Amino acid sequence: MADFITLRSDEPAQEPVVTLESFGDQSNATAVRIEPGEDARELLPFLGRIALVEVNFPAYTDGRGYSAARILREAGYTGELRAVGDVLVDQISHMRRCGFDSFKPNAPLDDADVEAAFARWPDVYQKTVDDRRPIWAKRHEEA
């Protein structure tokens, strides 16, 4: 059973995580947690010093964290982006597409289910931040 999943080749960040509200006042903070309803764009001026951004999913039905991930990745954030909270195995492949590269679910996930979730759709239709080429772009290459 997996209680932490990482898709990164480096070591997971271990820095103490601070709230978004307190992050701006702490010049030495390198890890921050975003709660639903908070604006990830507040972190854009600080991307160079952030090693970890945790995005909280208090309920699997709350999808605002997907937008936070996209905002950060599209702005050039390359550090660890961790989904925490009510993270379900059905969601992790979609979270990956939005830029999450580590996951800390409230409840452990079955290893085989996790592997199957990441392998389920080898081809994708939408352009996103995970560097997989959409199928429509592949079609144009083959023509």
Partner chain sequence: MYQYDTYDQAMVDARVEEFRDQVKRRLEGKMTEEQFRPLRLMNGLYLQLHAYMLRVAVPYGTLSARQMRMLGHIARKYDKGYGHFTTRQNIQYNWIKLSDAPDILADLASVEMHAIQTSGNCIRNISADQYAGVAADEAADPRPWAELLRQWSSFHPEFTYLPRKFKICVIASPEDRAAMRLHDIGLELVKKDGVVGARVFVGGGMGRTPMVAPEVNPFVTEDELISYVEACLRVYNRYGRRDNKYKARIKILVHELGVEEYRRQVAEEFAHMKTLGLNPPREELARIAEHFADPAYETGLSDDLDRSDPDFALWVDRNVAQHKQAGYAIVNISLKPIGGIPGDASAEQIELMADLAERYSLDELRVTHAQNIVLPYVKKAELYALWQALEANGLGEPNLDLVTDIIACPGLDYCSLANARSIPVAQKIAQRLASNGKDAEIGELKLKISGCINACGHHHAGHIGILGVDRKGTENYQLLLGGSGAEDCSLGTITGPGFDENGIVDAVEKATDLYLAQRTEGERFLDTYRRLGMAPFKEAIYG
Given for the second form:
Amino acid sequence: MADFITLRSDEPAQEPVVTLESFGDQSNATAVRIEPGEDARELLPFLGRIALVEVNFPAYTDGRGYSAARILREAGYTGELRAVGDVLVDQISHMRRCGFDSFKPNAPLDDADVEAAFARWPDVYQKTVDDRRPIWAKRHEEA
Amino acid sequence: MYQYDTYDQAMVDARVEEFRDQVKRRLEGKMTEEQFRPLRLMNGLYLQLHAYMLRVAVPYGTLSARQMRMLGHIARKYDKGYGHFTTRQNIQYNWIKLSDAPDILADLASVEMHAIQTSGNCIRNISADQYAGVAADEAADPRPWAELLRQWSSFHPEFTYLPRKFKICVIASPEDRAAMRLHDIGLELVKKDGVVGARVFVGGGMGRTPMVAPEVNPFVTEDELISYVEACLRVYNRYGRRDNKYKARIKILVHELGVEEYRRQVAEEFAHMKTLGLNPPREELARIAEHFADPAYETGLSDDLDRSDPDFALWVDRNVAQHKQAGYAIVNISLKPIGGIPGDASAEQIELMADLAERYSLDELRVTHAQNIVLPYVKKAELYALWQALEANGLGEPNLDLVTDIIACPGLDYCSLANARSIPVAQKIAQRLASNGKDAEIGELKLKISGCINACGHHHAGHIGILGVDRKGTENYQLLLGGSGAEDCSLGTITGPGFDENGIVDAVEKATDLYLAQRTEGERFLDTYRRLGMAPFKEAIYG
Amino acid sequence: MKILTANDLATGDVVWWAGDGWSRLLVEAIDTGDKGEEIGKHEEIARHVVAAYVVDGEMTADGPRPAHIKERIRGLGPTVRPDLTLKPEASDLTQWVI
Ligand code: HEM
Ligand code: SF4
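Show the same protein again, this time as the form predicted together with the partner chain rather than the form predicted alone.
Entire complex below, previous chain first.
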């Protein structure tokens, strides 16, 4: 069972996270946590100094964190992007497609289930912020 | 018709395996019902009043004969020998075992079908005009656009946990046969200077706060369709309300922001999104469109019909629509026999319709939002033989768009959310107005019944709508007049106090009697209502 | 009386708590008193059933009768398909339900 999963090769960031609200005033903070109702775009001016963004999922049914993650990656953020909270094995492959590269679930996940979840989709239909080529691109590169 | 390539098939197969695994984990106790529920819902599996219910997607309502036959097979093998075609162009089975569900999905996958995203707060099955590709009045074929959207929306990682369900509809004719503006996003394909693009309407819907979608963008081309729609969804995913599920649909967001502000936010997001390379190349829409190319129509066919059999002639006048190709016709098979259950078909009937599609309609069928079936490619010379086969199997009811062609949700006979039964009301109204011949006299009248405020039976959009409510533990029915789901889209108005089951049948008859007495030449019920207003109808019903 | 109902986890069948287990027949339902919720929870955890809930009802000459029409239809089956109800032979189903 795993209570922390990372897809990154570097060490997980250890810095204490601060709230988005206080992040703006703390010029030395490098780790921040976003809640569902908060605007990830407020972080865009600071991406260069951020090592970790935690996106909280108080309930897995609240999908705002997926947009937050994608927005950060679309803006070029390369640091650790961690999904925390009610993170279940059935969501992690979607989370990965939106740019999350580490996971800290409330309840530990079964390693085999995690592996199966990441391996589930042979291909994908959409271009997002992971590096997977969508099916439409593959179709036309073959032709 | 679209045919899966190995990519599409692999995706659907993967989904079957995923769900097989999830069902196993549920039955083994590795998952609680709370965790499992949204997963089964994303595979169309509800828990209803009597059993599990499976909703199978019929993408944009189009089916091959082989697929239709599989729907019959599932009804026979896994259910109690019938299925229910719905207003979302899907089919529902009412008596499914959880332990069978993975096998059913595997059977469906063997004919390129699935139940993916037929429930849950995700992008649902895309609906479309049932006459797509054969209507004389369309600007372009909506099916390739719908298929492009189907693929894009399948397993979309960002939009799987939206505030609420999300329904998209594509049409391409000025005549709206699919209630396009009552969808979360409605697309109407139009041609401008020879280029096809979509008018985009956002924020329609029914339920407890019905709204007609306003236009958000007058013209989005194929090159930007996906990024534009994605921008519409992202604004909704981020800012749609999540504090109250009755205010969570996009219609509320658009309404609360105002369409100007919503449009502005989408434009801003779109400006960013179109830089991300999200749109498939034109070759992809072209590849899909090839699957929907016109069949090799026979030319030189006659448009003449032998109308000497009056029953046949009546059916042709009522149920057969104009085809774009000379010598061909579009046939509507009514699933509304007088006194029957609207939208239900037995396994035998489903299989028969599959056979008839193979023999007479180039292998293809459509499901309509009015819960009927369409055979889109019938030669006029073969209409008589087709009609005889339908007639012999209880599928020849000549009542398309008449007051007996009722849309009705399952209501309290099947649905655990219901306040009142819908089906018995539909049966009684049809029987009453058919037995005294008024149905024929009245002509077009769209009557729609929902068993509760969720409006699965489109009651807001009925020329006459009926809504089941709970009045101190007994079934009660409210009457609405003046709705329309067509191009003259409008929402019905409640007449006044509700009725019991017999009372609502009387009230409907009184409203139609007033219409018959007051109509002018060529006026439909709806037109007369719009001209006269509510007052005289109220008087006739309650006076 | 308090009647406990649920769906069989694997088959989805509507079931009623009959004292020593579940029955598909409403006539076999017993009065669960104030124990209904607890039995329901326990049975859900044991993965026998799903969506257990308690409803009010009264004991009549024909057996237990749920107070609300929804559970009466649940006990009987769809009124528009008498052939699929648990009393296919009865002719006046609708009267019983209302
Ligand atoms: C029997 C199981 C069903 C359940 C539990 C169910 C549930 C619901 C709910 C909760 C809503 C309201 C959603 C909202 O406004 O946010 C809804 C809307 C709707 N359902 Fe169903 N439904 C069922 C069956 C059907 C059937 C059989 C049809 C077609 C005949 C259907 C078609 C629709 C449509 C068209 C809407 C309106 C969508 C809108 O508000 O824009 N549903 N359903
Ligand atoms: S309108 Fe209400 S009663 Fe009818 S199917 Fe929808 S949720 Fe059930």
